[in-house]
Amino acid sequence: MTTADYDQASLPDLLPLYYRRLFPFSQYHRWLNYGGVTKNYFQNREFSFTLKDDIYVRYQSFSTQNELEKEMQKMNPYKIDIGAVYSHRPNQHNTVKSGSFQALEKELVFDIDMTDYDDVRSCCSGADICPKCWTLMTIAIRILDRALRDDFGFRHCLWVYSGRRGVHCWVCDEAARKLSVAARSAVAEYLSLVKGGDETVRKVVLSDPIHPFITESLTVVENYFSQYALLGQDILGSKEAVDKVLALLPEDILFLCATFHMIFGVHSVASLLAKHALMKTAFFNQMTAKKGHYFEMEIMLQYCYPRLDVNVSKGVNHLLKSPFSVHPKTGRISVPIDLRELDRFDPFEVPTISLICEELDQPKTEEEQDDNMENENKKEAGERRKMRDYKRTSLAKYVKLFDNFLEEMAHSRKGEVLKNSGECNLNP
């Protein structure tokens, strides 16, 4: 289904019924409750909602899932924001005395947007995107989740499209939400390679010695960089392209351009891969390797290195878009990326919220028809519908994954409470 089949007119009507049969109530509150090991956990965390004619609500908190539920569905959110765990109920925030309000905890998030890519795409600009440059949000995803991992050991990274033109990143670890401001700063500035700005011509800069992260980094954009960016982005294939590379070159090494013109001119996919090639012929190298210079590195890390909204990662009480939001402009649903096909994920086969009510007018299966029990519980009856209802559209196979990931960290929690008991029992 392409966004085209989606009428943004059509949204009011859509979304009662999203809210009131689709959207995952008790997976999402599952995963904001953390097990409910710390009190009030859920109950202080902030919600803000976008309603229709862009009325912002902030400071939204709720006590229970079904009271998150009631609200969601009595209010209809065109977009939900999830923000930080504060010292006090926000939904009281007025009534507490100044000062005392605080953001205590937040996932360290990243929001990676296409539109910061602008300088180094040729296919789109602005909120455009297409499958050539979308390979840049797949490497950006493959270098953060890596380092993240390895390199600062967090364990429990949901990794989710924003239902446009990025991706949103939620690092779920205790450890990761209990980090102070200054501490997120530290991990965004490790990850940041890319800076300056419009103004900026060279925006990666490398010096001895060459970092390990920047080497694993470079692993990754060097499997993508003859496909995504010389056929795909064709950045040596036309004299204005070529002047855009060749500016990137430190001065006391631009004499080579004559070697890059001598050669130019010629679009075909031997002459593109020849020119990349003479970038890495042992000439290049030793007479830049004498001088420290990495100008290669430098203009691959430009062209497909992440580009990091810094300010999202460094603040605490920093909003971010939820999961399983509907995006206004295009309808499609904020789902989570599946990291083991991430190379074959397509944003333009994420559902929209019109495909999946449509889904829902489809004729339920003999097993879908049978009625409740006489004597179930209403509530569980209204989560069963419910559960049966995601699981008879597309939305399903999302739903899944997210439940994975919630398996995962209750097990890793599970885990860390035997650990500490078993401490707690060999020291008395």
Second form
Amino acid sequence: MTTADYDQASLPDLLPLYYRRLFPFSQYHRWLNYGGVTKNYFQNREFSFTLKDDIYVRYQSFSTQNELEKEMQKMNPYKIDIGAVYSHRPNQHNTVKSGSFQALEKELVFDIDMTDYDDVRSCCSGADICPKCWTLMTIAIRILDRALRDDFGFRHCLWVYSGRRGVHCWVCDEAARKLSVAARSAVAEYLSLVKGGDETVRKVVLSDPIHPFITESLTVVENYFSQYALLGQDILGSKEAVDKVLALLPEDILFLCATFHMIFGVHSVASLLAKHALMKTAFFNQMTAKKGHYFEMEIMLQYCYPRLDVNVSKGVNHLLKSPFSVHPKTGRISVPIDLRELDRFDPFEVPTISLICEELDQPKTEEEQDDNMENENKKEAGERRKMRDYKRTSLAKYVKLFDNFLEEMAHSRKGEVLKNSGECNLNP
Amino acid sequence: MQFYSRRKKLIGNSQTEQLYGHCLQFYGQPPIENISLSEFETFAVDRLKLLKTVENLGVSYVKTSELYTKKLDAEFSNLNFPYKIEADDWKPQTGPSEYEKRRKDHISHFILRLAYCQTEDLRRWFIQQEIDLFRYRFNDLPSKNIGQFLQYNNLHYHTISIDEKKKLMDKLVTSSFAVSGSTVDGKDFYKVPFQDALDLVRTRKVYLNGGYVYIPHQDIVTIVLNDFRTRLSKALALTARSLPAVQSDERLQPLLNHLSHAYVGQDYSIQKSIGKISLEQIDPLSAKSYPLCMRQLHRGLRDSHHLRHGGRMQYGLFLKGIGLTLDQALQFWRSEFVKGKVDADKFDKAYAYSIRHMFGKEGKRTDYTPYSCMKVILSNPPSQGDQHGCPFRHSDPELLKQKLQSYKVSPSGISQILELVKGMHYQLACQKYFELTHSIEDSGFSLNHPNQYFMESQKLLGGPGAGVKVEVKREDNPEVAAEITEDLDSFFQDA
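For comparison with the form predicted on its own, provide the form predicted in complex with its partner chain.
Now the full complex is given, and it begins with the chain already shown.
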């Protein structure tokens, strides 16, 4: 599969096709409607669109799935953001008495961006990514997903590729959607271990006792560390790189390392081993015993632990890029990530809008012709065609993933209803 | 609202005894009795002094340290507020009785709610100090009284079984500094939904599993604090809505207004030096009169021709505070960003909007005020790629040292500053920086705002940014107001 030569200039031609025949509106609406449990939940949701020529419009809202479809097909937005569920319809916010228009609920979200790791990755910088540094995202997802599930008890986390250089997480549990600003901020802080800006050298500082959360996260990091950091990023491979690592060590350890540095030189594997051996000698351990040997852990965490932007997670009204929207610079669709196949996820294999539009023109395969027969009885021809269309493209498996996610949520909701009604419908 | 019921009759003794049965309270019920105008004033001013002390001590000392406790104890005793539960003598030898102290505590809290409910900033300040105050007093309660307090206020948190404790033993011990194996065995652990224990979650001081935190009995204070904060926040919002009725009482209005202004101090949103600074003066001013945080931001902007959001807000509002007009600000930012990766068009589309927003010309047209030191130090810490924040708080000490060296601060001066930073006295460190860079012994002011630093510096150097002190207008009942104002002013001389 290739990216089918995406060119930003062709977006005006591709977007109408995408929104008419490929965007999964029915699933999208099913998601944001959340089973219709709360009145007007979908109607009071804010969307924002970025149109051609960087025109940005906020406070868009829609009464039905149909209205959403028609508007999107009319405007052909370059970017779609999802905001909060407000107290009133966002598109009528000007008519509401000042102060009464409030953001009430929203999914708990996280944004992991590769540029935040620029100080610790040597392969790329800025908006670039490559298979080597992508491992950082894999590590981030593993650590955060585990914590959100096990520690916080959240069950419905949707992980989405942002389309260029990172991933987003949408935590859709009811409890998550109802969290206050303070609560979101607390969750984000709990999950933060790497702190400090350009002025801070040592960004991870551990002390007794080591919380179970840190232990769990370290386990994940250790799984990936040799392959990712020592080999892939080659963090001990040059004097410059080694110096960066050494800068993270406390002063007395540094002194010891400097001595060994002189004896063993820099570029050889021997030095790598020597440093490792150094850490293990009794002499060394005695010297460090007083301070606590956390610097190894701190170094690993500084190089690998997820860096999240607390401000994105804190605000109830914060707008975040929508799943299934297109990234204008790369053409890639923001698709859900399958956690069961996480290690195999390749951002460069994610379909672009040009690819899937091209695939639409392919002749039908036999398999699809059988499908057609099945669906003959359902609805009119237009609908039928729409239901089949994305299935013919590389987008299909991602929509299926999304479907599974929605099924699970629906299942949970049913469980809640049964629990609350006090009935226990055991089959006789 | 509460104060209409001031006109009700005085309640009999037995009921009030019940009301003040505990020295600590959540302030759930407003007072319903008559009081004189002078008692009203005295109570309010005393509590205000107490809260101000709480604020100052909170910045200068660690809140659980002995020094902090001793100083706050002294203030309590001076101002006649209840603080020791054993002081159950309802009829002491000298001074006010415990009952009277508790009554004062109760009434003064509600008076201050009136003064501090009006704006977001005032509310935030009031809640912060009341919480610190509550925490200090709660920590003083012996444990049996804690149980009593919890029960009295309907906080039902469930304890976990012995079996569960055994299962979770390891996790409980490693999650909390103060918890050992014997603690787990001997004490009760409560299972609390994480939303009720945000402070413990945020700092990872407790075991969290499946959305519940497991708290040892002694840490229940944080939970209680959260509850207190929520209740107070809601109450203030309600109070704000009923305020117009109270403000129509001419006796109260001048007092309430003065109370809230005296507290938050100057906010630098109105400045007499507006338009007196030209853009060419900014570079030299940044070296002479900027506090370190702004100097860093300015440097960062000049070097990379860009600043991230946090930096743009902190610096942009500061510039507004020193007197830049909107047009000057737009010119300043545009000329810098254009040298970087942003072309003029993109600047106008993406960044100009937010600058106009800062000046109150967009959106809900709030005229945002420049950040105080407290705000810079306590909120929105910088992360990778950011330049904002307080260098004394957020920079690595080594890097801070290097920076001070490059700014030609003497070695002895640098070590003094680093000592203060180590003791977490960030504003004092900045004040020392002021003294060293202006070659004076004593700055003569207590630093709590970057724009204050700038103005004081300009005053010293005789520069254009010195500005004039802002007067608060008194429109109604000038005589009463003047009298009250004079009295109050004398209370706040220490600044």
